[in-house]
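There is one chain below, alone, in structure tokens, taken in the form predicted on its own.
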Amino acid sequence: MTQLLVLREQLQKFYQKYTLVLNPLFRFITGYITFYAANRVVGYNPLLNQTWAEVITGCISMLFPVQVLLFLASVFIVLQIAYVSHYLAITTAMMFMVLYFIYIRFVPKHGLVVLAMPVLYALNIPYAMPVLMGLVSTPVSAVPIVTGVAVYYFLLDTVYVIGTSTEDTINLYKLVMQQLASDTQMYVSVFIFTIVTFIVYFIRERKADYAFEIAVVTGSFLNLILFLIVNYLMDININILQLLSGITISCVLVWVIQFFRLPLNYAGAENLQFEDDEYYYYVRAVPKMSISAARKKVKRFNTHHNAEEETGLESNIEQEDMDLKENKGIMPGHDFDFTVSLDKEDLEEIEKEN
């Protein structure tokens, strides 16, 4: 543990110190990450379904915030689709717009939550979110999860059609209506990731030592037994192997996040208690973990080097000394030489006293 400690001060010190350079290539990377997931699930265009398409919009998500990746990834989308179907290309731009206007718009933080859930089945780690979002938000996050999961299946159900259907006509958007309507899976994995995400946030509520981490494991196992259970009773074909990958990787990354985002020390846990004139307090105060990089400071001398100085330096004393006696005509025994003159008066009187 002292260890993670010492990488995660010199990881913030690290960050700190190369601000200007993390912060727009972390966007680069998120920009990447968002339109090669995109490219799994819509790749229509063979020019936009192209790695080096994938950098260069990764580099322009680089120049503009986050926020503004939204955009650019509705606008990605929409080109994918109109490459196959320009009634459904047009549909989802105005199922985009509407859902910007009436919701994202007023909850700016809530897009990212709704555009990270489609980036996350693409990379088969969804339940990471609510896991996360029961960690850091309040229960109201479990509405952009649902709003994502919709968007995901909404375009699952697009790519369905357009691969059962011979014809390009204004019947498809009813068409993928109807999917997303009937679809059990979508249903499902929206009940399960708001109640993941309620019970997650009620664990890390409690004022219990290692409530965060056991609020992790918790919703990681939930997230498996519910997926279990209700692929047993409903039969909606779950890859057990990619369920049970998937949820192990989503369980370790939130508890890195949380691991950087806010490492607890509850051995040094206080409950205190104190009044004022018109309540009495109960407070359950736990320190955080912080840890310093020893700093090691070498100080090398040259042995060497300093005995030559040193004999130098003595021979150099010696011969101004011979020097001086030299000049002063006394003899090596001695150590100085001085003259006294006394003038009239203190002859006088050193005569009186003796």
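Numbering follows the first chain given and starts at 1. Note that the rigid core is defined as the largest set of C-alphas that superpose within 1.5 Å between two forms. Every value quoted in this text rests on a predicted model; they were computed, and no experiment measured them. What changes on going to the form predicted together with the partner chain:
- With the core superposed, Tyr232 shows a C-alpha displacement below 2 Å between the two forms.
- Once the rigid core is used as the reference frame, the Cα position of Tyr281 differs between the two forms by 2 Å or more.
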Contents of the next structure:
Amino acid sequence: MTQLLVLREQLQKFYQKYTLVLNPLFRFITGYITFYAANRVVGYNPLLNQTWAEVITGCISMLFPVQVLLFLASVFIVLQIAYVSHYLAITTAMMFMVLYFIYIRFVPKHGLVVLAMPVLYALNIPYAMPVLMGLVSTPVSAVPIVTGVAVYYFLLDTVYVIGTSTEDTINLYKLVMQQLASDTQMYVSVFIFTIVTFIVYFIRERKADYAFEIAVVTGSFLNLILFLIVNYLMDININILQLLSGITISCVLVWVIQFFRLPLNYAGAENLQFEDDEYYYYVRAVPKMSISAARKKVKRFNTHHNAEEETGLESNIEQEDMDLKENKGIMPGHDFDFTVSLDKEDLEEIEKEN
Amino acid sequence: MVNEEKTRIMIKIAQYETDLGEKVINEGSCYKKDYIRSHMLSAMFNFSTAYILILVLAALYNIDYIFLNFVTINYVKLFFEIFVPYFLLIMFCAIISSIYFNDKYKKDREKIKKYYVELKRLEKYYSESGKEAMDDTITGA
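Mind pulling up the form predicted together with the partner chain next to the form predicted on its own we just looked at?
Every chain and every other molecule in the complex is listed next, the one we just looked at coming first.
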């Protein structure tokens, strides 16, 4: 645990130090994964279904804020579908526009959750999102999760209909909508993810020790149990091995996020009681876990009065040290850092002696 | 020489600007009525556009039926079937958005007040030191 905390501390420092580089890098990775996932689901256009296309679109999304990624991903998906069916591409674009005008326009942050759901489905870890949102957000976050699930199944049904039809007509759109309306897996996913989000939120709100960790494990376990029960009762053809691996990875992923977000030291919890004029308070304070990473420090001992002279002298001596190292070939292993500062009086005395 | 007090004030101002965002700060100078009306209009426009798109999608879904019964369709009934829900939707949208943006305006004002306090402190600082800020956009506002 200590090592993990040290690692967390080091990573935070590393991030703070290189924020300017890391932020665009994260945007690139997010963009790349998004377009990679889009290609795995609807990779029709041979021009766009290439690694270099994913890299280029990732680079483009690196230049813009994360919110623009949603627009770029929508355009990318429409272009992919347009390669096989113009009618379906137009109707898909219209549906994305409806989604934007009545929902994402007002709650832009939810747009990222909507986008993340199909991406996580493509990576086989959609189970992470309801647990994570229950942990960090409110039950309202079930709405973007449900919308994201609907978008993913809409794309999946589009792929199914394109695969089974031979000609490009407007009837394809009707078939896609009929297929979507009868998609049991979508309804099951919507139902389970909503319940998981609510339960995880409910547990993490409890004033119990390890409430966050319990919420993560319970949410993941609930995902597994509910999908297994529904699969048994309704026979919705879920791959058990994929389900198990997906839920395990999701659980670990969310636990890691929670650890980096808010590690709490329940052993050091304090129960306080105090009062003011109006109330009597029962307060439970749980300290955050934190540890300082070991750091090598060289201390300099100076006796000086004039800061400017000191700086001048130090730089001179350091320059001389550098020269000595270069001339005499002092090995890096014997690199002693030692500084001598002299007062004005000392300097005058030395000059007199010379 | 770097002045610590001035730097602290400017850091706070920059933090508020980052947290609130340019849009919220700019809208902070609007009157309450203007703010609510502009957002209501924006919401109504968005919902109207979405409604039209949904109608088009519904028409495309029933395209076969429309072509087959183009002459026999009761257009007066259809007009009411389309516009009554639209009217109700827009009314609902207007009421909800007026309540929501009224509340949002109050919350944003509270946040912006703190930002203005810091701005006044900075202004006071400049006037006390006898130097007016040459560039009033220096904080990025």
